[in-house]
Every structure is written in C-alpha cells, then in structure tokens.
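Shown next as structure tokens: one chain only, the form predicted on its own.
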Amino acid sequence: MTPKRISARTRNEWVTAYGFLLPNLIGLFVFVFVPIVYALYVSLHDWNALNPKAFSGLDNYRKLLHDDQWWSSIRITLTFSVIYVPLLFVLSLLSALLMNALRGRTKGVARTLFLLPFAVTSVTSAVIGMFMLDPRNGVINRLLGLIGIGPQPFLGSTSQAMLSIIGVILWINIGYNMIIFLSAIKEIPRDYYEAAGMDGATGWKSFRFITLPLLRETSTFILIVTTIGSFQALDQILVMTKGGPANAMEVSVLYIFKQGFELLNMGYAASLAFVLFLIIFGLSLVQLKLFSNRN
C-alpha cells in the first residue's frame, strides 16, 4: 500500500502553522525547560553562589525530609489554596454571570472597575492593601467601626494574616478569571436557554444543566491555572507580611527565597524548589484527570 503523499498546500500549512508556534516553543524550551534541569543539576551540590559547585549527591533531598520548617511551609501553602482557589472560582463565575446580566454603559463601567485591580503591579497592590488593612488607620477598620465593630490587627495576627492576604490577592485575580468565563458564556448558543425555557426550566436549573456543564473546560483550565498561581504566592506575602507573623505566612516560595537568597544555600533552594514543582505537576494532572471532559 502507497503512502499517502501531502499536497504542497497542506505542507504549507503545516510550516505556517510551526512558524507561528515556533517562538513559543522557543520561549517555553528557554524559560521553562531549561531552568527546571539547572535546578535539578544545581540541587545534587552545594553550592553558596559564591564558591564552585561541590557535588553533594541526594544529600540536599536527605536534608529536606528532615526539615520541620519547609513541611510546616507546605502546610501552610496547602491551606492558603484550599480556601484562595475555591473562592477564585466562584467569585469570579458569579461577576461573569452579573456582568452578563447587565446592559448598556452600566456594562462597560463595571467591566472597567473588576480589570482595573488586574493592571496594578503586585508589589503596589501590596502596599494599596497594607495601607487598607492598616490597624489604626485602614480603611477597613474604619468601615467596621461604622457597624460597631472594633478595629481588627488583620497582617498582624496569625490567625486573621493568611485570610487579609486571601483577600488583597481575590481583589486583583477576579476580574482576569471573570473575563474568561465571560468569553466562555458568551459562546453558548441562545437556542439552549430558549429551548429550557420552553420546557420550563428556571434560571437556577438552566445554570446547573447548561451553563455550568458547557464551562467544563474553562473551569478545568481556571482551576489548573489558579491551583499553580496559589502555591507560587510570593510577592504580596514578601511585602505584606514577610512570612510574618511569627511565619504564619511563611508559604514554600517563601522558604525557598529566604533559603536561596538570603541564606545563600543554592543547592538546597533549587531541591526545595524541585520538590515543589514536581507537588504542582502532581496535583496538575490529577486536576486534569478529575475535572476535564470525559468521552
């Protein structure tokens, strides 16, 4: 049996195609790819960024089992996704399904205040939600004495840190996530909705068997995405709190900072760090096994 031969016009587009793809790839190979197999070279020495490689073996993965504080770091990570995450998600669904409600310039202006937090830089986000969460003059405390509520320590208690935190990242992640799941409601065809209508259904019921069915997908990837971004948490736990107090914050990008950065102990920074992706390819993939679209 011949082989089927490619028409000039397909191969064209095949290197069309892989010419646009191309610096991506490139990018991916170069910024992804790469540094995780420097890390993984970097982590079998030890190494202060100053003095030559010294070739450790597994020491630095011997020595991270047995440490007390990155577990309690990973502890702590873990939780800050359980509570981020679910709420990511639905708020950002609910803002989609609101924004798609409204009509006319209500519409546009409402769009514009959930992308503005979005276009600030992280670090001054940072400092707006220090200014905000501040326990003697912050806005929020002001507004809670207005209801009889006395003013909170917030960043400056271990128990109230983690859920301020919570709260600054929320504000500027649910306009992005909200856009997204707008663009997927809006490519649901109306004929569904119309044809539940006739049978019936309310607006919870057409939610829960069409809306919320057809953005399996788009929540797969919001889930994947924010489930990622959560557990790479820094810089506004670095300027707000700096793992404070008393390292209630102290996530694992954290740790492995202060233990690259400051403690100049590479090698064991790059094993932590290591340690950490291969947590979040993990849990990627059993997110993308539990959430995408079965056939």
The other form holds:
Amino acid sequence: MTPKRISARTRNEWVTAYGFLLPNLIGLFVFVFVPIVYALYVSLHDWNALNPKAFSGLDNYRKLLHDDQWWSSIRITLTFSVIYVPLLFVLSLLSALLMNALRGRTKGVARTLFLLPFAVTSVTSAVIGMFMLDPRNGVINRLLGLIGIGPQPFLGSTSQAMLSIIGVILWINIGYNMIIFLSAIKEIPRDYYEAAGMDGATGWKSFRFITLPLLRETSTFILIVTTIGSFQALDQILVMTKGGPANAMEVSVLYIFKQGFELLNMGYAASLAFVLFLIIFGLSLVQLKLFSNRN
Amino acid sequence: MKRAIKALALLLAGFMLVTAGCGSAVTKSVGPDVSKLLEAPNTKADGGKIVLRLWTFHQAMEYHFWTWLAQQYEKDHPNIEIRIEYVSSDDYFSSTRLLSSFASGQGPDLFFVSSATIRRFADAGFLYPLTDLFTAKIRDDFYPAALDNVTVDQEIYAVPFEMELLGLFYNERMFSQHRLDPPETWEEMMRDAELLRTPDISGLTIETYDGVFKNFSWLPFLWQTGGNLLAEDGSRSALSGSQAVKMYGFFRDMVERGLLNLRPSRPTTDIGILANGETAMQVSGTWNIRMLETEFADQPIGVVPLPVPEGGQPATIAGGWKMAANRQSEHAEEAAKFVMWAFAGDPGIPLKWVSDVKFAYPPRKSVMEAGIQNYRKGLRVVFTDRVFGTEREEPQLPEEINRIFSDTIQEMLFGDIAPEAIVSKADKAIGNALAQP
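Since we've got the form predicted on its own here, give me the form predicted in complex with its partner chain too.
Every chain and every other molecule in the complex is listed next, the one we just looked at coming first.
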C-alpha cells in the first residue's frame, strides 16, 4: 500500500488553518480544558480553599446524591430552562421575521435598536430590571395600574420571581438571537418563495414548509447555545434576588457558587460543578442528535 | 398590513432602546483613587521601611480616619509605612476578596474581621494571636463580652473597636398624627403598623435581603422569645422545644396582613428608607445616628428599643468590626503592634472613631468614660439609657448555621410552610450540620 502523498499546497493550507486556530486552541486548553480536569481533581478532595486539600475519594459525589437542596436547585434550573429557551427561541424568530418584512431605511435603524440591549452588561441589566420591577416605584406596576391591575410583588414573590427574571434576560438576549435568525433568513433564496407563491402557498404555509425547514441548522445552534446558557444563568439572578425569595430562584450554578464561596466547601462545589457539566454535555448531545437528522 | 408591521417593529425597538438607556440613571458611588488600588499589592518602600498594607471598605470621613491613623503611627515609627488600600464593601462583607488574597499569599497585613468570619480565619491560621499582648490592665479595660467575641479556643485574635446596636426607628410625625406612642411590645408594633400603613407607606421595615445583615437584624427577635440557634456549648440545636416558633408565627402574621416591607428600596442598614417616608418604622442601627443628626436633621425621626413579646426579655444585638493582623505576613509582629497601638492603647484614638468619625459604642470602659458626654445628646441618649446593656454580642456561628437561619427567615417571609415546620426543619438541618466532621 502506497502512502497517500500530501501536496505542498495542502500542507500550506493546513499550516495556515492551524495557525489561525492555534490562539483559540491554546485559550480553550488553558481556560476550559485545564479547569475542567482541575475541577475533577478538586472534587475528589475535601478542601476549604485555605488549608491543604485532603483526598476524600468519591465522598463528595455520594453526598450530592442525598443533598435535597442540590436536587431542588436542579429542578428550579430545569423549570427555568423549559420556560426560557422556547420563549427566547420563538420571540427571536418572530422578531427576525418582523425585521425581514421591513423595507427601506427603517430596517437598519430598527435592527440596531433591537440589538442595543445586548450591549448592556448583565449586571447593569439586572439593576435596571430591579428598578423597573420595584413593587412600589417601578414602571411596570405603574403601567399595570393604568389598566386597573393592582401592584405586584414580582421579585418579592416565590411565584413571580422566575418569570420576572426571565423577562429581564429575554430583553437582553432577544436582539442577538434575532440577528442570527435574520442572517439565516436572508440566506434563503427568494426563488423558493416565488415558486411556492405560484403554487398558491403564501403566509403561514411558506413559513412552515420553506423558512422553518431551512432554518434547521440555525435553530439547532440557537437551541443548544441558549439551553447551555440557561443552565449557566447566574449574574442576573445573583444581583436581583440572590436566589430568593425563599430559595425560589436558587439555580444550580448559584448553589454551586454558595457552596464554594460562601460555605467554602470547594471540593463539594467542584463535584457539583462537574455533575452539572456532565448534565449540560449530555443535553447538548441529545439536542444535536435530535436536530441533526436532515430527513 | 406592512404599515402595521413597521409600526409594531418600531414600537418594540423604541421600547428596547428606551429601557436600555435607563442604564445611565444608575448612580455611581464615589470611592477612593483608582490608581491607588491598581498599585496594590506593592510592598516596596523607600529607605528600607517596613510596609504594612491595611485593607478597608470605609469611605468618606471613615476612609480619611484610616489615612490619619496611618500618619500618626508613621510619625512615632519612622521605619514603618502604613498603606491604606480600599476594597469594595461587597467584596469585604462576602470575604471573597480576602479569601482569594490569602489563598494566593497576597493578603493584607491588617484587615477587619466580624463575628461571622473570625472563627473561619482563625481556624485557617490567618490570624495572628494577640493574647500575649493583652496585659491584665488592657483585658480589664475591655467589656468581657466584647473580648469573648474575639476569642477563639482561648486565644485573642483581634481587637474590637466599635459596638453597634439595633433599635426601632420611627416617624414621629406619623405617630403623633395618630396619637400613638412608639411601641414597646410586639403587639403594639403590629397595631401601630396596621394603623400607619397606607398603599405607599409600609408599616414596618426589617431586612429581607439575603446577606449578613439579615441574620443580624432578626437574631434579637429570636433571643427575645428565649430561643436561640445553638445551645450554650454549641454542640446541639437549641431551637427545638424553645419559644422560637413564637417569632416565626408573629412575623408570618405580619406578612399575611401586609404590614412588612418585603422589598425595601435599599438595604435596611440605610435609614433613608424611613427618612424618605417609605415606612413608618424601621429596624436599624446606631450607625445611622450621625446621618440623622446631619443629612436628615429636619426629619421627625425617633428611636426606641426593639419591642419585646409578651413575657419576653428585652434584647438587642451588638455588632461591629474588629481589627486583626495577618499571621502569614512577613511583618506579622509589626502588624500586631499597630493593632494594639491603635485600639488597645490611648483611648483618644478609639474615641475619635466612635464619636467624631461615626457614632458607635466603644468596647472599652476607659473610652466610654472619656466620651460619656457624646452619649447623652439627642437620640443617642435613648441608646445609652435604654438599649445599651440589653445587648448580646453577635455570635460566632459556623457559616452553615448562618445559612440555615437565613433560610428560615426567607421561608417565614416568602414561603408557605407553617412556623412549627420551619422550626423543626431548621432544628434538623442544624443537627445535620453539627454532625458533619
């Protein structure tokens, strides 16, 4: 068997490609791969971040199996994810369709305005959200008052806190996801719609049978990224309620944060983080499998 | 149709822009010079001097006190340079910045500890023992409870320099309009809250936000019932069988009647909540006195001891910061000498802190005697005559126990399980936490 010869040109292309990839690969190795392996190592120890680590085997993993608060935080995270991801997906797609329908100079202006909240940092957005949702002086309660609805507690209520926080996070993220959808919609050849129009398919039918199927890859990307993001949501929750009221918003990442940096159970926090990593990894694989079927 | 779509899109875009623009309304706090922060931790000094880094979260007058103190020490000790470095209060109170600096070997030489953190830092070996520097005369000058509060396993690890007490502040105008006297009992407090609250004014404000101040605010009410979190020797929960359920039941009742301010506009350490008319009564501390004497001097605000339940004992809590020296520091001994010089020597220095810079009670008898006239004017006299003496020191509780108590308050305020169930759940959780090695 003769070894396959690689031409000088192909070799040059490889060198160029890897040259461009190298900075990112180094970043991934140093800031992602190494911390994951280190978290696994720490998770096998009893460590308070100040004293030397003491090897404890799988004790931390056994402990999490019986930790009611951990499982409660997983349940809250799943609930958050199940509400947030579809809402973000649908609203981003609708906004993109709306933007696509615009013509003339309005289009550019509206697109910029939609994207603008994404430029606001997460902590700032949370602070603004707190102002708007303030039960006494907040603008949302003032608006509700205009239509005869009494003041709502929002972040001070175990039943309203989650939807209130989701509202703030949606406000920040819709614009970015809308732009991704919009660029994918622009890629769809107009011929398809014209041909469908000649066959009598317009409106909902052309959306259902042309737009949606051709957005499959973009949709997969957005669903995976937003699902991962929803499992990692922390900033706004920490700022707006610190996991309250009555732990109603204590999502998994926040619980890990509290275990690590408040209670100084670094080993245990690392084991929780590693388990969460496996959950997110598994969910992403499932989503990829489900949506990658081209048929 | 196209017009409608265009209008809808512009409306939505406009809303997002307007709300995004709200960011500029956020007030920025004024802190010390940022360039100074960036220099840290630079321990080099000219002329071979020893540099001691002191981390503080204080601002304005309080920050200037530390720079003044550093200058005074440097005058008497020309071989020492004290560098005051600012750390935001959020980072300080959560201890994250201190912990990471210690873990990386970059910790400050001098820093503040609280009752909540002293045991943790002492156990980790970051506190320089000061026991040998406390002569019999010095020990005798400190109030025993204050000294107990900085003692861990028979060693004194820090020097207390302030005692801050909680009281019930109230709006005198609202009370006089309704011909009410300020409350002395829980029942009167509930009745007054009921009479004084309006759709825009809440009856009573006590801390509801998670954090160290929440436990600080609620512990005295638990103590007043005769209840406590831990037994005297700290070996078991003291909740079960106590009157603690009385507190959870009473304040749950207040929540259900809409008398408590569940989402105050700011942390309740800030008396501005009461001064700005958001509430009729507010549980807060002595640190507000100076603000009430200056910024809110025109506001009709009074203060009384925390109301007591029927058959209960008057009680408030005494908190405050203590200064410690870093045991791991190359100059730990020099740092310890500075701490003792500052707050265990000349009474003039701690007196300046508790009377000129802020209002607080000193943990030393000699300082109290030297500044007695400061404690007999305006609202201060209420604290001096009616609150001081009923205090219990903030306990050195493990963080797990603090968290359990914090969760019970959250459950009482926002949850729906019965007060009895809150107590029994907490009792079990404390038992589990103490059983862990």
